[in-house]
Structures are given as C-alpha cells and as structure tokens.
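This document starts with one chain, in the form predicted on its own, laid out as structure tokens.
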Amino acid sequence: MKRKVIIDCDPGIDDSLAIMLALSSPEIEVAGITIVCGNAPVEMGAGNARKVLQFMNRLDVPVYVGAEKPLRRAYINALDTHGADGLGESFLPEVEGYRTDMDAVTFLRQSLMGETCSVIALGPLTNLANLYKEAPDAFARIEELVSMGGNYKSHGNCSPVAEYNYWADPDAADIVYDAFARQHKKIHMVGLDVTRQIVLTPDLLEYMYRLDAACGAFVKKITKFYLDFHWEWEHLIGCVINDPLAVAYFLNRELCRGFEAYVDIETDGISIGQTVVDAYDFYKKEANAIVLTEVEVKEFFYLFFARLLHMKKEDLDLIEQIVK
C-alpha cells in the first residue's frame, strides 16, 4: 500500500530534484506540495514546483503557497546559491494556470485531520510551525516527519555551526522540535552530516544524461549554476544535492544511520539557528529526534537513478565506479 505523503519545500535546485524522485517512486503518494519561503521567495518557489512537475507530467499533483516571510527574524533567501529564478538560471517558462486559491496550512490541517499521512520536509519550517500553532490537533496527526536540516558535528553551511534550513527560521524548528519532545515522538533530522556526502558529480551527470537524455538534459539544466557556486565556494568538482537524501531515507531507511537523542534549536546571537544535539544525555529529557549521522553513498545514487530514470539497479553498473 502507498504511503501518503505532503512534500513541505523551498524550490530551490535541490528541492526540485527531490522532487523529481518522489515523483518517480511507486511506494508513495504526493499528495500535496506546500511551498514555504526560503531558498526562494515562496511565489517562485511556487513557480519552479509547478516547472518540475510539468518537466515530470504530474501536473495533477496540487502546489499550495505557504508563509512569504520566517515567524520573528527577516527573510533571507538563497538565491545566491539557487540562481537568479531558484532553478540554477535555467529560465525556464512559466507554467500558467493550476494555481490553487487554498493556502498551504489550510491544506495541512485537512490533508492531516483526513487520512494517514506523513511530512517531508525540505525547508524551513515555518509552515510547520503555523500549522501547530493554528491546528495543533492536525499537526499531531504527522504520521512521521522527515526534516532536511541541522548538523551534529558537520561544520553549517551558512554560518560555523547552523543549516540554512533552520538557520533561516530558528523560531519555527524550535518550536517543531519542541511540539514532537511534547508528543513524546521522533523528527528523523536529515542534516548536514549526511547531505553532505551526497555529492553529484560531472561524472553522474554525463551518465544519466547517456542513460537518458531528456532527463538528463533538464537535470544538468538546472544544476549547472550549482555545480559552478560549489566550485566557486568550496572548490568541489560536483555539487551537494541535500534534499533527495530526505526522500530516499523516506523510502528506504538502510540508507542512513543515526542515534536518537534531545535535540533543541538556537534561535538568538551568534550561533542561532545551530541544532543542539544533547548526544551524551546532559539534560535528561526524552528524545525528540533521530539524529542522522552515516549514509551509504552508492545506495543513494542506485535509487536515486534507478527511480528517475526508470531502470533497475543491476543494469546501473557504471555507478560502482563513478562514486568512490
């Protein structure tokens, strides 16, 4: 039976690509896409959403618009690492029409109060964080959260020890994170430590290209602004794809491994946004978190093109010798 699912993001070159696999894996349901600001503004967001799921035919699939700015702190989006429109400047046409009148939390608070249904979520969390404070009975009903953001011992990726993800909205993942400790239940925290290591490389993009042109194609489209930013910034020959790791980790969760533990958000000063990971226990409180911390590379990347390509894993034989 499929699990249904709500795709909660900030579309974002990443985010589509996540996107894209969810799309393409039969153990799943989108049932929605909620869009929240952060990567980009949340009306491009919104926008580019509606582009990938054209590019995937799935237009049938609903996009509803959620917060246009974080709880407290101002908004600062990401469009120096995304490009100019969010999607890598690959300026794609505007998808016109199927634009729904309901808002993102309105659309949470049904979608939760009705069936069984589970969150991923690929950007900040201030849709979430309205949703519990607008419907707390809903929000309860979250069948699982899966949350792109955070680190443990990785370095951030916007400041020494914060994630852009909760970095961008600290008030609304404490508050998460503070409503799942209240609910005695587990965010699985998909951060940095593991993203990190999920890097697509020239090398990737040439074979999923040869494997599949038109996919291949509009994948190296929309990451080639990527590819240069990461080249730019950290000299890395490839570029952090973070986003796909949350929904492979959804679908197969021998892919990551990880510890349960405290976890609570900084939301002032220096180090705000960082994720204060309690490993060693000091504050005696139940855990609220399963905090990533090793992924198996190789996996990721046979699901990953298994899926978008429509292949199975032995005919991907190049993989083993692509990613070391």
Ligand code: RIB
Given for the second form:
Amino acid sequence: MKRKVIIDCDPGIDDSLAIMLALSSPEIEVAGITIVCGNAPVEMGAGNARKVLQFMNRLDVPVYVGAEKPLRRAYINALDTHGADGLGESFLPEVEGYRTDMDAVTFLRQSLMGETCSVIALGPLTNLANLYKEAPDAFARIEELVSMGGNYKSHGNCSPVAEYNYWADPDAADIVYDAFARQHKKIHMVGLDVTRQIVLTPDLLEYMYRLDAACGAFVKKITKFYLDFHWEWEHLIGCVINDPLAVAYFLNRELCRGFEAYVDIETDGISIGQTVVDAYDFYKKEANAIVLTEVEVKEFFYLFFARLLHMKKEDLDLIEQIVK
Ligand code: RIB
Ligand code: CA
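What's the form predicted together with alpha-D-ribofuranose (RIB) like, now that we've got the form predicted on its own?
Now the complete complex, all chains and molecules, led by this one.
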C-alpha cells in the first residue's frame, strides 16, 4: 500500500536529491511538492523543483509555492552553499508552463482534509506553521511528520548551536513543535547528529556515474558546487547530503535510532534556532519528538543507490569498499 506524502522543501541541492529518492521509491506516492523560502528564494526553489521533476520525467507531480519569508525573522538564504541558482550553479533551463495558482498552504490543507497523508519537511517549517495557524484541524491530520532539522549533540551549521532549517525560521519551528506537543504526537527529528554522517564522496559519485551515466551525470552536475563549498569551509572531501536521509528514514525506520524527548526551540538571542532537547526530562513535559542520533550509513547508501540507479542489492557490493 503506497503511503501518500507531501514533500515540503527549499531546493536546494540536497532537497533535489531527496526528491529524486522519493520519486524513485514505489512505497510512496508524492502527492505534491510544496516550496518554502530557505536555501533559495521560494520562486527559485519552485523552479528548481520543476527542473528536478523534468529530469525525473515526473512533471505530473504538482509544485506549490509557499512562504516567501519567515514568520518574523528577516529571510536569510543559503545560496552561498547551494549556488546562485540554488542548484549548484548547474543553470539548468527553466521548465515553463507549469505554474499552479494554488498556494502551498491551501494544497496542504486540502490534501490533509482528504485521505491520510504524511509530510516530509526538508526546509524551514514556515509553511507548516502557517498551516497550523490557518487550519489547525488539517494540521492535526498529518499522519507523520519527518523533519530534517535541528541537532542534539552535533554542533550547528549556522551558529555554534543552530541548524539552518530551524535557525532560518525559529518561530515556525517553535509553533510546529509546540503544536505536536499539544496534539500528543511526535515529530521525527532527522537532525545534524545523523545527517552529518551521510557524505556523498567523489568515489560514490563516480560509482553512480559508472552504474547509471544519466543519473550520475545529473547528480555530479548539481553537486559540484556543493563539493567545492565543503572543501572550502570544512576541508571535507565530499558533501553532506542531509535531506535524502529524511526520505530514506521515512521509507525504512531501521536506518536511524534515537530517543523520545520534549524538544523546544529557542526563538531569540545568541542561541536562536537551537533545538533544546530535554533528554533528561528536566521540564517533565511529554515528548513531542523522536530525536535521531544514530544512522546505518552503508544501509542508507544501499537504499539511495538501489532506488536512484534502479539496481539490485547484489550489484551494490562495491559500496562495502567505498563507504567508510
Ligand atoms: O541544515 C541543513 C538543511 O538546511 C538542509 O535541509 C538544507 O537543504 C537546508 O535546507
Ligand atoms: Ca533543505
């Protein structure tokens, strides 16, 4: 039975890889892609989503434009990381004639008031916070929310303590986590503690290309800028692909392990955007999150390659040699 999913994202290089993985996975039906301002301005993000859908030959998947700025903070993009076009300066041609006149929150509301639907959130949570404010009943019908965001013990990527998605719009993250607490539900928090372990290396890129030249060439094209960024800023050979892990985890919960905890978001001051994970129950509040801290890296790449490259598992033996 396919599970209906809406991907809320800010494409974005790793968002694009996540969309590719979701579209290559028969377990899920991507009902639509909602775009939020984040890595790239929202219209650029929508255009990038359409470019990925074009490559995947899935222009049937609708794209809806959402928030163009955070709830309160000034909008700060991450084009320094994702390139001037938000897609690794691949400068792929725009996919015209594809605009929908429905906005992201309306699509989320209508979808959620229909059949059961989950959300995989790969960007700031602004669209989901707006959904909660406008249609709390629809928000309450989210079957599962998997959010790439936050961090427990891993250091931040926008400040010593804050991860971009929640730092970019901390008020939205605070509203969404608080809403889950009120509804006695738990967000699956796929944070930097696990995503930092998912490094797409030149070896793995070459492996992709050798096994599927078209897919490998596309992934190489959109990740080159990201590889350069990681070398320049972290002296890392490879690039951390955060968002595909959220999709992979949605597909297979065995990929990550963690613990339940009450999570609150700092919305001001020096630690703005920090996920305050109450691992030792100081606040005596019911858990509103499953905080993931361990990941099966090899198993992730098996899944990622098997789906994107349409491969049988036995053809993936080389991964044993190249995934550290
Ligand atoms: O901090 C990493 C997250 O922020 C990823 O989702 C990346 O795409 C950006 O949105
Ligand atoms: Ca993202």
